[in-house]
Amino acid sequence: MKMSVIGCGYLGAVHAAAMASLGHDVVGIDVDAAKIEALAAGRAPFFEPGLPELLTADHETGSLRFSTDVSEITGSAVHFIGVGTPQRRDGNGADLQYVDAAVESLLPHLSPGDLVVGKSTVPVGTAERLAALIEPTGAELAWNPEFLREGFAVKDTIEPDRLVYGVRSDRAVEILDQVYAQALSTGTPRLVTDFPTAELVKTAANAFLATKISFINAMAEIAEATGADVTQLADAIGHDVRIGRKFLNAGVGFGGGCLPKDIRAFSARAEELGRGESVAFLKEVDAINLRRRRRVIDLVTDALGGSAYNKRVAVLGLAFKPDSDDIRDSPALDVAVQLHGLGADVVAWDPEAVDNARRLHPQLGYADDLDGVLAGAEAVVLVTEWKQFRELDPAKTAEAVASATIVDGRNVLDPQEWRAAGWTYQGLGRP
């Protein structure tokens, strides 16, 4: 099928590589120079594992291309919004400017019977709005959000473990089948349901995952203050099949660009249509992931001897998971700076993330590889659990470092090596 994608950042390029490695002719259009320049010289204008070998062989193959141009989007027939919905500045809410621009710049060049297919995250109610400025020009809007987890988002692409097709008719469930003919035929689940159901499908699934997250971490406060081990709990009530262990990894939280800004953006939709109180529990689910934060930075600030001025403290990670250079909301990234906030001497470093922390925050010391920044460390804080870090030897470790000092901000080494190696060992809500 012919095909465009409108807004080509970390979901839009993806979506439109992964189309193009699938048999469709996809132009990937944005409004920045610079990003389409890269992308159509088949570079990755972020890290994403899988994305450039993608982007050459679509280039090779001639499948797909990049354009600033909205109106070569003439002759496709489908078009896929995947902008970016941030936070607003002036509140909790999503700021849509992006999706209206996206919708404003389709129209005088839609044509009756395309199909404009939404997948950015939005406000419940928002597909209605859309839809009533699209079906004067005889196209049809379908809304069919995205569940990538950054890191696996060219495989969450091809091979989606659901399909949600929020629709008004049949002929818009027939066109969407082919553009996901190859998912189909391995099975790939597939939901029909309405607009509001498809809007909410993916914010509900954000504000479940960070309530669990939340959930754990809240356990990592009592267990902290009982003696108990809240990884030994996980595991426990983990084996619950009603529960499961995933995502109850106790630690220094959640962040990125998708599920701080989601939660917040439900909450204050659920404020406009007079249900505040169904999701008030989000608040609370935002405030133990903050507050897990500031925990981390006074574990370090105790194994200092109580002040962390002048002391050399080596941040491990910057990105806010492995496997992405993304920093958008980094809780790693937001404990250097309040580190460097409270007068330590911090140096980081992470294998994809030091340069877009650099260009946000260049007042921090930044190592160019793992044994830079561990080099005459008094304390060390591993904040995002790249797997260079979770394989880290104690006893070499501890070699290269001005104090055996470790906060271990994502519960992934294990104290007892640790300790048995000389390091003063400090997890979150471990004995």
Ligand code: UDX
The other form holds:
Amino acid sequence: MKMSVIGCGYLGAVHAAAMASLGHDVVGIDVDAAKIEALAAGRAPFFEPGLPELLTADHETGSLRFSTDVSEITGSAVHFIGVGTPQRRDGNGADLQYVDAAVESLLPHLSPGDLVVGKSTVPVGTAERLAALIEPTGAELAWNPEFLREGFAVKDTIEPDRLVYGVRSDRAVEILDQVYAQALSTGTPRLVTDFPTAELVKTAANAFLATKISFINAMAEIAEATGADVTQLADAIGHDVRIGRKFLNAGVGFGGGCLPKDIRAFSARAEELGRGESVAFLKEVDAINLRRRRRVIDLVTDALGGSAYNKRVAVLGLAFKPDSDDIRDSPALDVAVQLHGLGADVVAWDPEAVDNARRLHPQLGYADDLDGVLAGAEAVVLVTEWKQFRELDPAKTAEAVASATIVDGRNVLDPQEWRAAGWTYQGLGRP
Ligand code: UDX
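Got the form predicted alone; any chance of the form predicted in complex with uridine-5'-diphosphate-xylopyranose (UDX) too?
Okay, now the whole complex, with that chain kicking things off.
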């Protein structure tokens, strides 16, 4: 099928490349000329495992083009909207300016029978409003939320665990079935819903995931008051299949371009609908999450004898999670910035996110590699669980630092092993 993808960020670029690799003929559109230039040359403008290989392969088959000119969507029958919906600067709601601009830019180029497919995460009610703009052109709207995880975005796009179609006609279902023919042929569950249900599926999924993480982080707070070990607690309750062990890793908490802003936008939307109390717990979920960052900073300060002032602190990790260079609402970067604010001599390193972090926070110290970040450290704090950090050898690491003191903000190191190598080890919610 001939299709366009409006917005070539973490969501849209992966979607465009994945659709082309499935045999579709795709044009990706973005207003950011530098991003389009990179993509058109077959280069990924951000770190995402598997994306460079897809772009190169699509480049060779000629099935994927990129442009800043939205008129190039003419001839495509399906138009995906994959632009961002960040938090508003003046409140907790979602900022819909990019979605609105994408739809406005599409309108003059739509032909009767075209299908516009929203993938961005939007407040419930948005699709209905946008449909009123699109339907007069003879085109139709569907809402088809995207559940991809950064770091696994390519796999999640090509082999999604479910497909949700928010539609108003059988024809829209038929078109989406053609788009996703490959995934459907392998038995991927497909749910056909109305607009508000499709919009809410995404919001509810992210709210649930955020709640699960904050639940275990709340248990970590209780563990800290009682001497219990939250990692064992998670293992034990996780054996109950109704609970499950996934997303029960206590630590510095969740960040990224989705969970934090999505739970805030959900609260804001629920309040507009007069149902604020139904999701009032999400405010607590957010508060627990932010308290964990504070806890990590307090542990580092305690480990340094009560003050971080002028102390060399090695921050391991800047991205909001491993296998990503995304620093949006990153707990790791937040910890680094707050420690710097306390007067610490912060030196941070991340396998992929240093350049992004340096652009936003040039005041922090950055190392070029793992050896550089550890050299002379008076305390080490692990805040993004990259493989390089999980596999650190405690004895060798002890030789590199000035003082063998570590705060494991992701609970990924073995406390016994590290203590045996002479380290003062402190995890979160662990004795
Ligand atoms: C999330 C959803 O998983 C995805 O379905 C949705 O489409 C977008 O938002 P993503 O933001 O890529 O994806 O990251 P995810 O893997 O969900 O992790 C989010 C945050 O939670 C990260 O900061 C991660 O470190 C943290 N996390 C995750 C925990 O602190 N503990 C856990 O047990 C799991």
